[in-house]
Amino acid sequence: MSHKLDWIETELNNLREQGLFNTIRALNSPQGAWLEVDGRRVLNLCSNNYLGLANHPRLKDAARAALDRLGIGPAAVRSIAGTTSLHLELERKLAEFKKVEAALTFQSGFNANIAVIPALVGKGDVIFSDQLNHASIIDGCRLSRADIVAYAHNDVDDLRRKIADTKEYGRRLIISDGVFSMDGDIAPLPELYAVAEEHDILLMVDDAHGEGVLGHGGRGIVDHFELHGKVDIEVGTMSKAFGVVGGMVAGKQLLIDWLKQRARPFLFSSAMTIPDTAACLEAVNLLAESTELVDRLWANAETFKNGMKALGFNTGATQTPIVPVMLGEAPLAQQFSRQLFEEGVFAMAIGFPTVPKGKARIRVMNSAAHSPADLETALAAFERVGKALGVI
């Protein structure tokens, strides 16, 4: 007799079958260069801990000294009686670092996706939106129930092409991912604001991957091209070169203030927590003072990618410290990450649906965190791999 759960157990079946199925490892450790994983300590290549700030001393003790003044949870939306007075410092001073009129946050990235984008489309009106941009941007023009009109990655052309034939729309929105995650290469925002300018369309773009990685110490894709002031949305995440969690939304005050009105996200879900809220800001203000972090995170990333060309590994079209290790097919890159693990390297590798079919990868992640001595070790563990597998 079929259950109506089985259909479940037949996918899981497939998943496995294709090495698509996704086995996840356990920390025993704080975020670091180095990390306790499945009881083993291993080289960390894969987290998004950019400038390691995840469990730095000065965000540790911010959140410390922040709990024992205002508590832990907001315990309400921020429209009702979540609003802090560390909330609209964040704010300012993201507003501030990101030299724009306001900012506002939500609790993750992802939510600050799902907020913006329906806030400003819906039924009527048309998107267009970069193929390979995030999950969370694809999942915020669905709800928008505005039409989504898909354009050739970073193809500036194909998005005038798609523009000119899209006809009888109220507003119209123009999105793109600044870093893209999985290939680590950087939208060509210069162009894509002259097609905006050029067509009175508004304009996005999600600067997860960039915040703290790009621009003077970290300011982001806007200020890597001096754009102030000519992108109308910046979206960002705290969780990653920030070390901590949340999301932020940057443009003009009046964008800011319609969000207080009708992003939802904001509206019907309670705000950050007070030890993130504060250890945010320490993050904020700790990239404020210096680009020593960032600097680092740049000199280390080259001399990775350098190892690993010269080893001969295809790291496709990345721009920044995502490095990918192409390796086609899944099966081959959840051997390669296996191995690695053995190694005594922790990167994961990346298939279908996270990337097309045949582009699995393993995924590395350098950060300011890591030493000479360890980028040493991982080239070595790749060389090793990388040969007994036939890969190089």
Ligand SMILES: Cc1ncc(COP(=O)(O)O)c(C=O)c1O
Second form
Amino acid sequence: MSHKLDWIETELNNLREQGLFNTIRALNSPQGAWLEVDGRRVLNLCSNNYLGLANHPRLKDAARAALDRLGIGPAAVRSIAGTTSLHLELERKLAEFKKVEAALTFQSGFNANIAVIPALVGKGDVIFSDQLNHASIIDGCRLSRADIVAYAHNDVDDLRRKIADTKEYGRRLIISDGVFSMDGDIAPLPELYAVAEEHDILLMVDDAHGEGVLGHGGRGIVDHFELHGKVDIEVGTMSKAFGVVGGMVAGKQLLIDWLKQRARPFLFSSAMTIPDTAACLEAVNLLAESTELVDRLWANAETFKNGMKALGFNTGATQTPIVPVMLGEAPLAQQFSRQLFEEGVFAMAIGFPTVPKGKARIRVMNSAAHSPADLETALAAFERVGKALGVI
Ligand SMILES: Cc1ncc(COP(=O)(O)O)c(C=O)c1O
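With the form predicted on its own in hand, show me what the form predicted together with this ligand looks like.
Up next: the whole complex, starting with the chain shown before.
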């Protein structure tokens, strides 16, 4: 007899038949330059641990000390059970670091997006959204019930056309990722700002992959372009370069005051845990003290990119430590990834529908955690597999 969940079995089998079923590898080590994956020690070129903070002694010590002082969980949403001084201190430090009036933390970057977008626009309003924006931006836009107008990726002329073509709306909002995670290219924020200014439209950037990476000492895309005070809403995450977990919105005090009244993931979901919050605070302290880790990240990325180009690989349009190694068809990218793993190098293949058909790639995430010897190991493995598969 059939069961009401049988359709899931059918869908899962379809995914398996199409080679799209995602099997998640099990780790038995902290995040770092090397991982123990499915029982094997492999060089890690997959994770967003840009600065190597995910297992940093200072972050761990800070988390332990806070745990002893304040416990673990927040026990309710902040607006009901109160908020810890630790959360407030993190928000004050984040605002100082990013040179904005105020910041508000969320449980994740995903939540920050679904919090802030519906709090700012709704029915009768319009959002202009880069066509390659992250899923959490797309979901935030959908939740808002504003009309969504997608513009061609990083194409400011298309954005201008789309704005000119739209009829009268109430509030208007332009949203772009800061760094696009599949190609590693950077949004043309000064041009987006010019358009937003010209038309008096709110401007929001999601700097998930720019936080701790771009700008002086990792202060993000707004600092990179020296646009302080000009971007209305900065969304960020503490799950990538900061090495922990959690999201943030940074901007004017007015914006933050409003989010505390209206942002649903703030009002109806408990805050980041105490150890997470303390570790994030220590990450900001560390970045504010020295640019060393950010400098090392960029130097490593430069070495890797130059090495790959010298070997004859196509590294796409990247401007950041994210390096797409363009391979074309998805089966080749998957085969490449499997053979790299056999060589002791863990790097993910990414294909359709995450990227367009024919644009499958291995995405390499550089990190300050990698030593010069690690980079040589990576390049040598790419050379061997690239030659074996006839890519170079
Ligand atoms: C642009 C962008 N926004 C938001 C997120 C979500 O961040 P988090 O993992 O903190 O939810 C990501 C993570 O992949 C991202 O790339």
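Model, not experiment: these values are computed from the prediction. Superpose the two forms; the largest set of C-alphas matching within 1.5 Å is the rigid core. Numbering follows the first chain given and starts at 1.
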Once the core is aligned, please say if the CA of Glu9 is shifted by at least 2 angstroms between these two forms. yes
Kindly check if the Cα atom of Leu20 is displaced 2 angstroms or more between these two forms relative to the superposed rigid core. yes
